[in-house]
Amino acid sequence: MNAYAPILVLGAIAAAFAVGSVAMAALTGPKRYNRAKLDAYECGIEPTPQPTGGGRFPIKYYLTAMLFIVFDIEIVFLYPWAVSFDALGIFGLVEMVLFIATVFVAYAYVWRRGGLEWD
């Protein structure tokens, strides 16, 4: 249990900071409400009515989401590799270069096909 005490303390500090920040903002923030401030913020564009049951999302949305997941997984694999880089030696370096090259080929393919352009 002693090994987990610093993690628990850090989690408690983070939770206290989050709750304290929200509470302080509510207590010290301005309280002048009007109709414009209470409306939903839509980036200056009037909201358009949506069909019942939701609308269709363009395929670019899903492609962007999948690209995010691919590059997010790459980062997940890079962190443990960076931590144990000395223990892995040249084998770890070669494997990571091959992994990054594979991800780069996927990135170049998507870029070439226009998957990164948002129309």
Partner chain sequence: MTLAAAIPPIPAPHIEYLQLSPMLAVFGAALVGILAEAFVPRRHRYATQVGIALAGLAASFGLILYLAQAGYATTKADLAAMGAVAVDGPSLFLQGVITLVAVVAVLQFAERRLEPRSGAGAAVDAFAPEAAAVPGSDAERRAATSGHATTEIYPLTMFAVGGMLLFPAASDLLTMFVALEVFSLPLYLMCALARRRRLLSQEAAVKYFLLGAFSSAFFLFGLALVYGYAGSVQFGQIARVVEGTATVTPALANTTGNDALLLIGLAMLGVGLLFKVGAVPFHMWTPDVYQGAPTPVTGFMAAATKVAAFGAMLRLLYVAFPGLAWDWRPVLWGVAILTMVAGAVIAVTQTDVKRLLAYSSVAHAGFILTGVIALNQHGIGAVLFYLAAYSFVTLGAFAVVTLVRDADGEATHLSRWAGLGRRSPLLAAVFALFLLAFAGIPLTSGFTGKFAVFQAAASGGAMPLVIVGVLSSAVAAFFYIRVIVLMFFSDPRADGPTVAVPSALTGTAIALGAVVTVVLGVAPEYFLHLANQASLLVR
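Values in this document were obtained by computation on a predicted structure and should not be read as measured data. If you superpose the two forms and keep the largest set of C-alpha atoms that fall within 1.5 Å, you have the rigid core. Positions refer to the first chain, counted from 1. Compared with the form predicted in complex with the partner chain:
The Cα shift for residue 17 between the two forms, taken after rigid core superposition, is 2 angstroms or larger. In the core-superposed comparison between the two forms, residue 78 has its Cα shifted by less than 2 Å. A movement of the C-alpha atom of residue 69 falling short of 2 angstroms is seen between the two forms when the two forms are aligned on their rigid core.
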Contents of the next structure:
Amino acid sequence: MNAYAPILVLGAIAAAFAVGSVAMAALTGPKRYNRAKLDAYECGIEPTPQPTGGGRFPIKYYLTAMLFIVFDIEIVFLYPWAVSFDALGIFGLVEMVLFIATVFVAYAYVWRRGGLEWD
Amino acid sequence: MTLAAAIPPIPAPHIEYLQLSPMLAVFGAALVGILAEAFVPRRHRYATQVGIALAGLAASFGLILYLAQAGYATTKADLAAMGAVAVDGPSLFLQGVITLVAVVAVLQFAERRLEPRSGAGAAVDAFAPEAAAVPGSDAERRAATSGHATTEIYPLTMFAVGGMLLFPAASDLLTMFVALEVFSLPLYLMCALARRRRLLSQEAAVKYFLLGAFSSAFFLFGLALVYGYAGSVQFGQIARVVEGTATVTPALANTTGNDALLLIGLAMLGVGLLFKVGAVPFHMWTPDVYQGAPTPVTGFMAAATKVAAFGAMLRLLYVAFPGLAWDWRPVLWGVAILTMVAGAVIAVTQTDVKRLLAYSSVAHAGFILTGVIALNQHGIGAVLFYLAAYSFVTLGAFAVVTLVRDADGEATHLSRWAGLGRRSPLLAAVFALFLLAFAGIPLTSGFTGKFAVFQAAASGGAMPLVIVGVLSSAVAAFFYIRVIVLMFFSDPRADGPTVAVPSALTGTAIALGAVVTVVLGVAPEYFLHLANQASLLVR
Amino acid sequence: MHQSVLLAAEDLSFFGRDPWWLVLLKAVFCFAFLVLTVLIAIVWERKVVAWMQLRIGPNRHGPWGMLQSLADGVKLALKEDLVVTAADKVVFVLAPIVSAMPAFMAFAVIPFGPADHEISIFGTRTTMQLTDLPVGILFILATASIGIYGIVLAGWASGSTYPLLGGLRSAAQMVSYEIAMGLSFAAVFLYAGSMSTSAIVDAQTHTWFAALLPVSFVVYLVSMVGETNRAPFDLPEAEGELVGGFNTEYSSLKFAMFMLAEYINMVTVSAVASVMFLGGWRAPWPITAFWAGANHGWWPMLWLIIKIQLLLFVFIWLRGTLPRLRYDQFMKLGWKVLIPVSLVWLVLVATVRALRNEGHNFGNVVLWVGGAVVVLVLLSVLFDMLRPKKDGAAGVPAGPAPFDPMAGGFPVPPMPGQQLPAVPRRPSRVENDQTTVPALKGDDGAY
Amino acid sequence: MSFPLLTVTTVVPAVGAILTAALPPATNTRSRDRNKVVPLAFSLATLVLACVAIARFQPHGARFQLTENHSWISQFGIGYSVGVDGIAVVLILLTTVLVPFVMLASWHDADPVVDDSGTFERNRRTQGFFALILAVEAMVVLSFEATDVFLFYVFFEAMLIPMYFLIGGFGDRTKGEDAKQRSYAAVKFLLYNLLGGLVMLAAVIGLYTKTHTFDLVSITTSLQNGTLHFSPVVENALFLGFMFAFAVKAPLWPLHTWLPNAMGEATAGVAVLITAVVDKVGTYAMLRFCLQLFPQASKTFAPAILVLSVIGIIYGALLAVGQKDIKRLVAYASISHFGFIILGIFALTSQGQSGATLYMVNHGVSTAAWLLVAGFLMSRRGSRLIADYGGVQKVAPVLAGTFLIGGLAILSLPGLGPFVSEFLVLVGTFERYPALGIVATAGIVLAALYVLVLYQRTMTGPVKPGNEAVGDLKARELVVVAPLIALLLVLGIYPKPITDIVNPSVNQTLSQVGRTDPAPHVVNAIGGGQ
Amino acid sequence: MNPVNYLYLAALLFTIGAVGVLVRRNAIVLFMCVELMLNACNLALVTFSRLHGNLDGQIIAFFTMVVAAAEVVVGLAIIVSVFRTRHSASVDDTNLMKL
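Follow the form predicted on its own with the form predicted in complex with the partner chain, if you could.
Below is the whole assembly, all chains and molecules, this chain first.
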């Protein structure tokens, strides 16, 4: 039996549980219609209408996403390297240090340019 | 803990750092540039960055010369870095051209006398004061008045140049793809950095980016398919598999038989490259991007990208797929004809100088393609020479465009150029020279280049192509002449644009362009010799 | 697979060969274990926090309020299940499922015992682990990041401001801390030479990685708290700013799903922590010293559970003790401290290990590398002291910018140094009186 | 090595052009005249050199004389190799003779504007004009000398640019509509010739792929000793490619349409330059390259070309009759004459070809005389319309007289130069194509018609209002006209020196084409003509 | 399961992405379609590397990931800047070019 199969089994159980309970909530819970209840909650004030697909939000989140991608890619390369580190020897070390240094250059730039500031 | 023993050590690959040094120099300069960007105080950045960039390029060019002298172009030409990079004649020649082009481009980027001084009295260049600021916002206004500048342009240029150096030298598909991206991505950004008409430039960037990413995706899928066919992305290996001289492993056996993989893959690779060179029908980005991008960047793009991309195309077609010539040549015939004709014809209707130059660059892509199709050593030499000639003409032409200005930046609409010849004969004459070179009038570099590619194509048995090329260059001549007429024989408008007096930087760029144009037109012998000498692709 | 062939670091021959019923059994066990742990953990948390605040805490349901969380569950099930009109219905319903499911799945590769046929269930000898993969930890990271989708989608689909911002916040902080987490793992892989959980535990036979790689361990501890949006990093549901955060618009069992997911994630990260740094199922040192059998039979499960519970207690402890960080402080911690520290640490570890593999003397290596690090630190400090403070990096003109109430298109409060524009209003009666009174006085003076 | 006479002959005007262009703008009449004397001096120097060349030329010597050979772009087998045979040397002489006259004739055409306060408009217009003329001269001379196909091609093309600026940039100073007309004419000229040139480029490249050299001599020799052989298809294609360019340049019907515009818009001097000098390159090139490189194809296509040329003769003459504009009339007349020249060339008889060569000379001189005088007239009246003139001979007898002589030369009155050449051409044609000959003869009649009608309308009759003020020729203008007329007479009465120089080359050309005359030899024919 | 099916899947994904780029109008969506195409390439590469029994394909896939990431960063930067300027990410609104 494939080593991945058990994961699927567990996933199936979890899915069954989650879907089941979400569905159950619809049955068990009472239904008392009230327009106000179906409005977006905004501490009682008239909710600001949201454009479909989410409203606008600070640009910083995009920036964070980009930075995350950069470092995530770094990690993508770090893991295989780390796992077979002993086999790679000094060459692997040097190369990876160069790689990390390169990413660090970008990191330093972002830092100095206030890319990491959340005012 | 005992794993070190458990795993057999992986042999460290052998990297010929000397052969790779030109690229390493440029990339190093780029990194240093970023650090400078991070740590050098703002008021010193401009000087520092320009210095770093020029130093890096100079070092790279010097190394290239050294390698060429040491015979890496001819006798010692070989694959470096485990067969990923080919250091041979074409690579070195094109790398030399690219570095020179980059030097000229950097000079133009550094030009700060054209734009009116900022509120704080600081001289500013052609790039957005603060690229992140929304156009028209207070932030931008503040940045503009305090005379900020996007000095990141220089590291970006360095990265682009690095990628371009690698692109024609790439000797396996993966390296080629990575190089493609490495020089494309900075260009996308540089397109968006115009100081004037920022919306236009940002839109240009979006278009360029989306279409570029689209085409590179095609390239990648082609890569995947070819890999699936050949079981390797190394050009030599691919060629062997295509010719059937490779030892076919049983694992390969079930895919190598499948020519669909190979043909579709090659087609997709072709799409990627043809997009980069702006050949019809993959040219639609060219006019918009050329028009929107800051003009110095446009010049750089138009010149260097073509050089790099055609170099790569040569290597791909001549080294990896000569065995398929019967399949790709007819297609390229069609593309070349389309490109020459469409480029020339559409250009006739243009009313904007930059768009006109864009379409002319499309037409020129077609001319160069005829050289590629020749599929003989003459063809390589001719293409190399043409690229060298064309790139400098282009740089010069766009440099001239930056000088013709009015209240809101460059006056690129043709009607504004009316009577320029009366107002400043010298500039108009130089521009006319460039246009004549584009048109391929004798005694200009354009003519020599055209002659070279055409006679290569003819000797390669593509005479019809030559005739089409000649005819379309006749059409093309028409709109170049039209501009000249406009400049010389129509009365200058009262509210016409002024011709800014450039600093030595742009001056050098234009002068160099003119000199190269004339020299390659009148006494091309040495350079043709060089190009022919360099026209041996290592496999 | 070629990978496992080429990097033959771990021996996974024991996995993936159980009969189907046994797999089912184990899966159910994992599921039950998680749910049970959560139920206990919630009560446990409320009790502990209460004690820390000198309260009694839940004491109505069942003995000592033991059934409190069960009652909560039932109550939630009986609540009305609202779907706000502005919501994107499908995604809105999907979100809680998406966040709950991967939370469970991550647990599949946690080893409860040695990777050989330790125990026998109904006569079948098997391992005390549902399964293991050559990329076990990657799998855990993957599921964790799928969990983020659940939260973002929840915030996005609610079609309401607070959830959107809350969802974004949690996403941002999760990704930020995921990097630090991942980097801290890298060091572990480097020592274990494998990404499979069982192999990593195996590699800690002699020393726990917590001892070998203290920095990684600390970084992981911090980032695991951030990863699970727990106090003091529970900004996504910062009541003060965002009401409930991404789950504001949720009610009934959908809400419960998010809660469940959060607690399961706590359990998972604790389990991962103990696997990667605390020797996994291995008994702590003194015990093994005098009792050889501690690591055999069913015992390992005990040790693992104890470790998990201790870590859970740490979570609770933090919540009871620490105030919530401000968002910028939080991000600063993640980006400017954890990431560089773990990167540098990784390089150090790699260097030391490489030199050791080359057969240098460990002491010298440590001395040299340590010396180099110290020099670097000193240099950086020197540079920091020498370089002119406030050079034009930010490029803003000196002095606070004039206050723009709609900076960036959003209503924003004034920054320090800015003051609100005066609100035009009629002077109050009091002021009027003050202006008129002196005049009367004057009249009086005339007398 | 010997003294590079031919190179010097082209370099002198080239240098002159550069120097002239570099002269500072005129500020007063003296500096203005200086700016015009300098180029004139250079053109005269060139004339002297040309005379030296023709003196050093031995008619019965080698095929090409005064040759120089240097490698230029070895990769493409391109060399800088020049040399002259009889035909070339004569035409060089013609060019160098005409240019000074053109300069003198258009002495004031490019004068800087002087406003009321007597200050000069500061620009280099004047220098530009004369520098361009010199540049054209240099290029024309070099393309006559060139014995390297590529070298010839380059200058054949390059001469377009100065011509383009001459046509488009100068002429009557009227702004607006007229200027538009002018630039239109200039562009038409450029595009026609550029198109022709580019088609030729294709042929040139094609030729190279076959021969791998551009050296005319080596190609012809290897053609003769059979080491080189074109397949008929290739040869025909290449021939057409070359012929197209030349036919555009020397306007052969139906490719002539640019000429009336160009000559109509240009100043009289420039018009002379076009028709008398530049276009000769086209006809010369047919003789030199088409015939010698592609003998078979020449024979194949000769009839067709002859037909076209005859059509051109008649067509040009007819339209000339119908013209209202003097310059355009001259233009169409020239088209007709070029018809004769091409007729002579492709009749492939020695009379025909020597006649054609002679015709080139005569046509150059006669057109120059006629058109320049007409130019003087027009410059006085400021109009080009025939209708505006009338009875001029009463107010300006000398002008009218010279104009008449020029006209008579055009209609090839016996005793004047063109008669001999036209006679030779017709004789040569009759020998092989009697029918065409007869039709062509009709051209002479029409020529008489348009010349005389023009004279009668403008010169005779009552003095039209506005013509009273027309003054007679000034000294400068006489200096221009008199020598030309003298030349016409000399050529008409005693052309032998020229024919002696030309004939050997013609025979060699024909022998290469592989045609021999069915008739007795040229010189006797001329004797008969006397 | 026959790995060739993964190739078909890859081709399918690639086509979907390509069609998406051609028919959709929102820059962000176009962008995601391009990413989809890249991932299709990855799938194909990995499948081929499995078929050939050599690791090149997987390594190429790594590089592709990097490139894709770089593209994401650059692309987001550009698109967001335009988006901020003209509150719309539709490529149809980018119409200043047609002068």
